[in-house]
Structures are given as C-alpha cells and as structure tokens.
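Only one chain is included here, represented as structure tokens and corresponding to the form predicted on its own.
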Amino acid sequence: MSLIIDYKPRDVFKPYHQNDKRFSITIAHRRAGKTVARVNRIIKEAVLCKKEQPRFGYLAPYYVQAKDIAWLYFKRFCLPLIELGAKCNESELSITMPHNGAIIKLYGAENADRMRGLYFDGIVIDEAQDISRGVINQVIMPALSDRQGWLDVSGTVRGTENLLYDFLVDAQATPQDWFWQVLKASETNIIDPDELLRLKKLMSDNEYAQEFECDFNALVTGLVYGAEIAQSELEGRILDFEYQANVAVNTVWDLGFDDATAIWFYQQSGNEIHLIDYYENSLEKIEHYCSIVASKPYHYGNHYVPHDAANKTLQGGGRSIISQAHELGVRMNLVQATTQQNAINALSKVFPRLHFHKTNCKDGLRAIKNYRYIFDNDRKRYKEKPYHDWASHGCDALEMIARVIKQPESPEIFNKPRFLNDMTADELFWGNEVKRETRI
C-alpha cells in the first residue's frame, strides 16, 4: 500500500532533500518553508529507517518555540499515518510510527538536559542562532555519534557572533561533509516582489538586509550592547595582554543549573577594569565551578554572585550554593539585587572603562554581541526587556561589575600586611580572610 503525504517541495527546497550528506545547513530568508522543509525530512527518514528504535528529534531554542513553529505542521504531514496508526502524544510532543516504533520529538534548548543519555538518528536544529555551541558539544553531538546520526540546521542571519554562523564557516570549509545553501529573497521568487517593496519601506535597511537578504554584515538591531562593544572595539579595548600577576582577581557569576552559569573574572588596575578570562557552562554542580576558578593560575581577591545564592536549595542537600562553594575553598560575597535596567544603565556607564582579553573573554564577548531586547510586534519596537537566551547568562554576571567595584584607585598588591584599621567595611562584614594569597 503506497503512502502519501502531503508536501510538494519548493524548488529552492529540491537540492536539499535530495543531497545526501550526513550534515546539512539552510540559512533563509523570512518566510522562505525552511521548517517545513526539515519537518517532511524528518518524516520521511522516520518511515524509511531500517534501524532498531528509531529515534528523530527537533530542536528550537525553547520549548514552547518548537510547539507554536513545528507542532502543527507534524500533525499535518503525519495525519496519513496517524489515520494508518502512528501515535499522537500531544503532552509529549511526539509521534511514534506505526510499523517500525520510529519516534520523533520536539525539543527545546533551555531544557536540553531532556536529550542528555539519548540516542538519535537525526536531529534538526531550527534557529540556530538562538542557540547556544555548550548544548551543541555537550548533548546534541554525543546523542547523534554511536548510530552516526544526521544533523540538519537552519536559521535566519544575525551577524556573525552565532551558532549558525559558526556552522555556515564549518560547512564551507568541508563540503564533502556538508551540504549547505543560503536563500535569500531577492533571489527564491518565494515572496511577492511588491510584498518586498513594501517590507523594504517597512524595515529599515539593517533590519530587510538580516531577515530577507541574508546578510551577515547587517548590523543587529536591538542590541542591549550593541554601541558600547562597538566602541570598545574602535577604541582598542578589546586585544591579548598580560594579566597582572601580582594584581588580585576577584570573579562575578550568574549561577544556573538547566540555565548556564557564567563566570568573569578579572582585574583593577587604577580607572581600567581588565576583563582577563571568562568561564561558561551548564549542567554542572557548584563543584564543577569551584574546581575550575581553583584550576587558573590566579590570585583571587573577592568572588560575587546574586543574592539568590544564600538560598537552601534540594540540590545542594538542603545546603545554599555559598555554603556549598565555601566548603570546597571558595568564599563568595552577595551582590544584592537590582532591577534588570538599572543594572543595564549602570554597566553602560562603566562599559569605557573596561578591557577585554580578546583570546580568554571569546565566549563571554559572544554574549555580548548577541544580548538583545524583545521586540514588541504589536508596537513594533524593541521592549524595555531582553531576551533570556544563552547570551543573557554571561551579560547578568558582567552587569554585576557595575555594583561591586571600586572607584579608581592603585592596584591591590599581593604579600603586603593586613590589619584591621586597612581593611574596607564590606571586607569586615562578609569576613573576608586576612591572608588572601593562601586562599581562593
């Protein structure tokens, strides 16, 4: 009995169901049927796999993202085999075939932990650029190697500071791996010239070239960041240099579980503020944390994390993650909170003060450069409020910078002499060691 399904591909859509690459990447315009395109690829290799248990998933940056662009367009393109037997799991988010138990799955990448252990024998990612490269190494890559499994991504530009663009530069770098195609609107035939036209009046002109024309270089709009990096960079505040040896590092971190937890660490030196490392990942217990900031060859002054790190958690045992991180050696201070633009406003202030290293602080000037605000489509501008993605996580650590440093002064230098009448208040009460050198 033949089945049929119904999908018609688009023409600028053939080469891609029909190339045969173990890799594969779309970079399209607005609009252009790229998930529709991977939700029929994922359909058809799910009937078609020969392979014990099969196991396909999607992925987009969030959950309930993956539900309001896919979920339908599953149901539509599967409801012949569901009318044959397939499984519909609505709370679940899956489909599970008839004849061969092939399940398909949606995914989102705040709560990637779901995917962790799994196996897959392919996994489409969708908007890329939301996405952070840790869940990427840590989930995705593993899930697919044992059963060689494919991956597929897509997404629309956003400059270069991404996980698409990272994947674009890998593909066409390695073509007999890849199979990549960049669609953009002037050239598909997809969308109505006149319909451009008025997008193009519409839009200004960073915004049409970023969402229809493909372009990289466009600048992103709505940036929460975007001058003060970019003035950063004109300036020559971004760039290799020796950090201080003998000048104490104190450390900022925005802590997470499911979410990253980011960690910069770094210097004052009179007015300057040298950012000289930055450490991300996700997944981890404060462990894992505290054995990496004793891992660098630093002397540490004072360590600042968010007022919510003196709260008990069932993680830690009934224990707060400063309890925790102070038995392993590492004695932390709360940064009372703030709302998010105050903190925003001030670390605009003191962005020009601030050096970054360019090699060590890579991860953390990605974030940066992506942090941005929502935009408002029913009024059609940017909100007071960013996005909470992977590039908020190093962005909230940074802004705490704002909070906990010191006018501009000398340098502390290690191995002179403690004593009480030169200690600060905020050292006295949080009961900072005398001894710092011997201390993490």
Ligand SMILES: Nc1ncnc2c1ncn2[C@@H]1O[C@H](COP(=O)(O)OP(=O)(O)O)[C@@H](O)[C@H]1O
Second form
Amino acid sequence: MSLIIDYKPRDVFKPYHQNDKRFSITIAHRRAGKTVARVNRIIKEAVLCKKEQPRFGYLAPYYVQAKDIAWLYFKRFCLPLIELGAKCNESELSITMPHNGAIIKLYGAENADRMRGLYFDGIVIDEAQDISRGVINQVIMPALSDRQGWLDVSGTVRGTENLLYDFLVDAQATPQDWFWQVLKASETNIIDPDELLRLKKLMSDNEYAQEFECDFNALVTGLVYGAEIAQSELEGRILDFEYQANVAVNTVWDLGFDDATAIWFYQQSGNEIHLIDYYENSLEKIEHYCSIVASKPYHYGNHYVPHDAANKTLQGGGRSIISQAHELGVRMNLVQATTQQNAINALSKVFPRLHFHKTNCKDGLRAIKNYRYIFDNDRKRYKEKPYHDWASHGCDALEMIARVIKQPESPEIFNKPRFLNDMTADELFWGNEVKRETRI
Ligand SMILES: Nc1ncnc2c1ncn2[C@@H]1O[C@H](COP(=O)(O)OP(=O)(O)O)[C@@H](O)[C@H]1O
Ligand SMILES: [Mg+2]
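Can I have the other form now, the form predicted in complex with the named molecule, not the form predicted on its own?
Complete assembly follows, chain above in first position.
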C-alpha cells in the first residue's frame, strides 16, 4: 500500500531533504517554508524508522509557539496517516504512528525538562535564535546520544550572539557532519517581489536586512542595554583581567528551575565594579549552585538574591532557598523587589562603572546583548516591558548590582569571615547593606 503525503518541497529545500548528514541547519528569511520542511522531514523519518519505539521531538522556544506554529502543520500533513489509524493526542501535542509506534511530540524550551531522560531518534529545533545554549547542552544533546539521533536546527537571523549563529559557525567548520543553507529572500524567489517591496517599506532597514536578507551584521534593534554595551566595548571595559585575590567577591543571583538561575560574581575596586565571573544553568536544584559557588577560589562577601528566595518551595521540601543555602554554607541576603523599569534605569546609571571579564562572563554578556523590547506593530512602538526569554535571567541578576553596590569610598577588603551566629536576625534575613542602600 502506498502512502501519499500532500507535500511538495520548494526547490530551495530539495537539497535539505536529500542530505543524509546527522546535523542540518537552515537559516532562512521569514515565510521561506522552514517549518513546513521540518515538519515533513520528521513525519517521513517517523514513518520509515525501523528502530524499536522510535521517538522524535519538535522544539520551539515556547510550548504555545510549538502549538501555534507547527501543530496545525503536523495535523495537516499527517492526515493520510490519521486515516490509517495514527493517534493524534491534542492535549499532549503528540502523534503516534499506527504501524511502528513511532511518536512525534512537540515541546517548548521553557519546560525542556520534559525531554530530560528520554531518548530521541531525531530532534528539530525551530526558531533556534530564541533558545538558550543551556537547553541544548543539558537536555537535547544527551537525549540524542543514546541512539545517535539527528539534530535539525532552523531559524531567522538576529545578530551573531545566539545559538543559531553558533550552530552555523560549527556547521561551516565541520561540513562533513553538517548540511547547512542560508536562504535570502532576494535569492529564493519564494515571496513575490511586490510583497517584498511592501514589507521593506513597513520595516526598518536593519529589521528587513535581518529577517529577509539573513544579514548577520545588521544591527539588532530594541536592545535594552544596546547603547550601554556598545559604550563598554568602545571604552575597553570588556576584556580579560586578573581578579584581586584580597578583595571580597560578592554575587548577585536570579533564581529559577525551569527558567535559568544566573549568578554574577563581582568585586568593587574604588569606583569600578569588576564582573569577574558568571554562571548560568537550569533544571538544577539550589545544592548545585551552592557547590559551584563553593568550588570557586574566591573569598566571598555577600550573596544577594531576590526577595522571593525567602518563600518556601515544594522542591525544597517546604523549606526556602535561603534556608537551604545557609545549610550549604552560602549565606544569602535578600534584596527587596522593585519595578522592572526602576531596575533597568538603575543599572543603566551604574553601567559606565562596570568592567566585564570577557572570557569568564561570555554567557552573561550574551544575555545582555540579547535582552530586548519587542516592537508592537499595532501601536508602532516598542512594548514597555522587555521580552521574557533566556536572556532575561542574566539581566535580572545583573540589575540587582545597582541596588546593592557600596559607595566608591568604602572598598570591601576581605579580612574576617562572618559567621552565621555573628549576625542579627534582621541582618540574616535582609542583609545589612541591602537595607541601608535600598532606602536611598
Ligand atoms: N512546500 C510548500 N508548498 C506550499 N506551501 C508551502 C510550502 N512550504 C511552506 N509553504 C507555505 O509557506 C508559508 C510559510 O511556511 P513556514 O514553514 O511557516 O515558513 P517559515 O517557517 O520559513 O517562516 C505557509 O503559509 C506555508 O503553508
Ligand atoms: Mg517557521
């Protein structure tokens, strides 16, 4: 019996479908048909797979995005299979093939934890420019390693500071492992030239160059700290330097589980604030972060965390983050909440004092370089709140620095360790310095 799927690849995707490399990447203009091509690749692989209990995943930055973007395509192209008995589970966003039990399931990177511990024979990552490297390293790569599964990446250009560009660099360096293609609207002839002209008029030059001409050098617009980071680069404040072993190292944290936990390590040196290190991870418990902090060679001053670290958590068996961390030797200071706008304004003000260790803070700098406002096409201006994605966490953590740093005339020379029982309950709970400084 033959099976006919109602899909005819566009010419530019024929080489993609014909390649047999383990890794593939397509960077293409909007509406090129990347998602449709991916969906059909997964379906074909799932139908033909001869392995035991095959499993394939489609990952978008957010679960709702996976649903909005790809689910309808999957259902549409799987129609003949559904007629043959394939099971389509609407609440799980999964399709199970009738003849070999192959499962195709859709996921969002914000709860990639659901993919953990599973094996996959193939995974598609769509809109990879919006997905963090952490998800790839901790979830996707291990999930593919069991059965030597394939990885398929696609997305639209947004500068060079993101996963999509990293993958393209890898692909171009190792063409024996990778199939790669970059598709510009001026070359694919998929979108009607009049329509392209109309879009060009509607969009800024930078936006058009990125979204339709795959221009990696086009300025990424809408960045929250775009001017600040450019100024830091211009003034040579992003470079490798030695940290000062006799000066206390403080940390500022943003806490998450599914969302990343981000930690900046910094020292004050007169008026300057030296960001000497950065750590980010997700899907790990507080023990993990405390052991990372303890493993560094630094003499610590204060560890500043958001106020909600005092809340009791289910993961902590009803205990709060700070009480768990205290037991693990990391004494945390709570920082009171403020509005997002205040936090951003405050960090902008201190930004000229920040010096970043280029190598150690690479991932943190990347978060800053991707934290952005989304353009609201209806209202013709940027939205008031920055977009919440993988870049938010490093920025939320850094913003806390502006609220906790000391005045320049009081350098923090590390001399004596402070023990838990040296502190008052108030200090323990609020952190001495935080209370004083948030009143200013
Ligand atoms: N092979 C194809 N044949 C016909 N229409 C297609 C094909 N591939 C994509 N399309 C259509 O083009 C549009 C954009 O496809 P999509 O895959 O969502 O693009 P992208 O992911 O590149 O933005 C959709 O309307 C889709 O139905
Ligand atoms: Mg798409």
